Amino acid sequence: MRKNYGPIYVGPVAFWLCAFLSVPLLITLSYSFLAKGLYGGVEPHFSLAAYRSLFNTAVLKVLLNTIIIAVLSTALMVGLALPTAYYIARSSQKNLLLMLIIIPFWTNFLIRIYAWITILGSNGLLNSFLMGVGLTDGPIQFLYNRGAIILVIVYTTIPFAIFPLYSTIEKFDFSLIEAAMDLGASKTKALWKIMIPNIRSGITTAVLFTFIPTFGNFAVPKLVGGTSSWMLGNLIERELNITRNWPLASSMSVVLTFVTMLAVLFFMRSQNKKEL
């Protein structure tokens, strides 16, 4: 009789997930139901004050801004990544093009953000160029708004949309496109009616891989968004380090996790329905 070594192999992974994923989530969840400490931290008393505070107008405004930025950024990334991945999959220089997409990852994430600050700043390269050619009389405020956040998020996150789409498109049988065109369909219609349904799994993966990190993004809105364009991650950081309201920060983290989980379940369910 063969011995089952499955639990031995899975054991270390299960322990790692429980110790460094499940336990912190449980701690965060428990803190969200406790009372705020006088000097920070929590008091061991059950309280729903943190969740009632979530319905504050300021918090709801930040949550709405976070959702808008996440949805717009995700839609823009998938829209740009789809033709990019298609071009790479059909190119004879696939390795070179994939390398060009990977190269930015060799640079520190914060350095890439500060590079955009150098470009978009009041004294940055873009404003200097516009004023130098006489298109503007003074600097334009490109930074510290929602548009700057979306631009930098798209730049830093779009590879996570390109790679799953490329992987799916590369496996697609393009003879189906040729067959549809032989039957009278235009190339655009053939791509839309035949290729898109067959690469739906790649689109779903691209959406998830971009929406989840965008929804919880902290560094980009902190550096290029300003206080008027805060996202939920910035509000959590303020409650933890400045106001020291740990239960409120924990309740926001729970909402962030819950919304992300709902997005994952929604796309997984829609994917399963379309495959039936």
Given for the second form:
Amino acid sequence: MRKNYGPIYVGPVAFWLCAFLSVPLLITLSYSFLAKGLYGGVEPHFSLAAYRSLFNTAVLKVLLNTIIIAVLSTALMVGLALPTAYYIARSSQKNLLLMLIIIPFWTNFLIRIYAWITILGSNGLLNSFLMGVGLTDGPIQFLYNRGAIILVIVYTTIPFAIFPLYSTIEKFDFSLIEAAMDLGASKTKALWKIMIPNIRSGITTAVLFTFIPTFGNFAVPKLVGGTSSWMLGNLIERELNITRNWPLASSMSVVLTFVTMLAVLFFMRSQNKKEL
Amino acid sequence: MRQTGAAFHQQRVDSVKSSQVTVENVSKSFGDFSALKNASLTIAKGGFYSMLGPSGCGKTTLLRIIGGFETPTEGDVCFDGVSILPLPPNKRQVNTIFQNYALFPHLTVFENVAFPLRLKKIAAAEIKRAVQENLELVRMETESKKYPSQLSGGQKQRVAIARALINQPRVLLLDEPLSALDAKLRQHMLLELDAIHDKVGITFIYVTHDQAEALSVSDQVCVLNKGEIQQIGSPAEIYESPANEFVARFIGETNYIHGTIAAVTDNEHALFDSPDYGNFTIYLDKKVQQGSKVALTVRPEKIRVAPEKPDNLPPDVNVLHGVVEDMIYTGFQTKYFIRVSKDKEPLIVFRQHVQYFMDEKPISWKDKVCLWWNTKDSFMVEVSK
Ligand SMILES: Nc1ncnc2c1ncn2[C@@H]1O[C@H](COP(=O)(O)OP(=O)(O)OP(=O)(O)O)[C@@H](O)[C@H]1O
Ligand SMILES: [Mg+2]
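Could you drop in the structure for the form predicted in complex with its partner chain? We only have the form predicted on its own so far.
Okay, now the whole complex, with that chain kicking things off.
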């Protein structure tokens, strides 16, 4: 008889997921249904107050803003990553180019965001340049709006779209493109009709890998966004640390997780259907 | 009843749109490496033209130049006298069957074949009719809903044919289309290709490194080596009168004998002196001077072998004696390696077993044997002063 080592192999991962994913999620879920304590924390009785306070225009506006930012950034990232990944996959300098994409990761995430502040700020490089060449008289406010958030998110997150796309395009059989051209398709048409459907798994991964972190992002809007362009993550942080309404923070987290999951499931479903 | 002969073929060719292809002094270099050197050939309208050569000799390169995927460094390619070099691949009236078939994995058989028509935005009903017709041509109409991954090698190949033909190209390029199939299926598909060629009547340019394939179906064969055309001719010409040593050795097996013309005996015959195999008479298929160095080929099946010299040999044969060094029995024939001279390659001889093998007088290993061939069956391939 062969011994079944399955459980032993899965053990560490199963433990990890239970301890650090399921348990915190369950705690969050249960906190969201409890009453809020006076100075933070929770009181141990059931309450729907947290969910009721979600239905408030301020919160819904932030949720909407979060969705808009996440969808726009994801579309932008995948849209930009596709030609980039294509170019890298077809280049003879693959390793060098991939390296160039990885290098920024060697720098701390926050430092990279601050770098953008020094570029876009009132006394930043961009404004100095514009005023220097006389295009504008005074500094333009590039920071603290939705555009700045999307820009910085795209900058920090786009590698997560480039890598999965690169790896599927790299594996794609380009003789199919020649075959399509041989059969009468122009190059663009051939890429669109033959390559895109065949790298669908890469596109799915790229969308998920960029949408999920963007939807839960709070560092970028905190640093380069204004109060009017807050995302859900910022609200959660405020409820946790400042207002100290833990059930509300939990209920928002639950909504955030729920919306992300819904989006992911919906997206994966639609992709699977097309594959059949 | 099927009409036979060239007249029938000509009639078909005139009624379909097929093109004459001319390749004029085409050269192609990749950096320093020259993959094709000054290749010129003319492929008749509606012909079945094969390009034959060892791996890396430039066959695919020439095909890709005709298909529009490579630009020649020099020279021109014309369809019916008009240069096609300025046209991109999608504007050339030529389709290709790629070595790996290049079926689109995300599309069904039907959609693969329909792909060229969908690009042209043809009405759905018309597409359906045309696809159906082409799938019937390759007998794949029942598999139209399958995906390429669900097909066998031979089926994939048929789909590739149907797809390549649906645009009604004037020329079809086939790049080793059978190399992925096993020997039995290869035979079968080759006959089918030939039948399809007869049916559609367009020009086929067929690339292969398998000489049996090339000889069995083509009207014309072009033998390439290292980017240079070695010989162009009908299969029989290529086999029976190879232009040089390369062709002689590449097409089938052959015996290669070096020597000198000792004397020109009459208009048609000469005495040949080979340091390795002795003196014998050869038929003069080319004009040579006495004293010229000449190389001969004699095909193994042209040489007869017997344990003893028969009494009733005709006068115009060359007779040699040797020892059987090795033999390979393959059922319908035996291949003998017979050593005639000490340090030269043994001669190869095929003996067909036309009568019951066990009744034949056995020839086996180490036996002394007699060899003979008709003087007209040797062929001069190289003459140098
Ligand atoms: N893009 C390229 N860059 C550099 N060299 C190339 C390129 N394409 C082909 N070659 C070279 O040109 C030569 C001819 O190649 P080609 O593909 O035409 O050979 P082939 O006759 O089709 O061989 P096979 O029977 O193996 O398919 C080869 O030596 C190959 O290495
Ligand atoms: Mg090839």
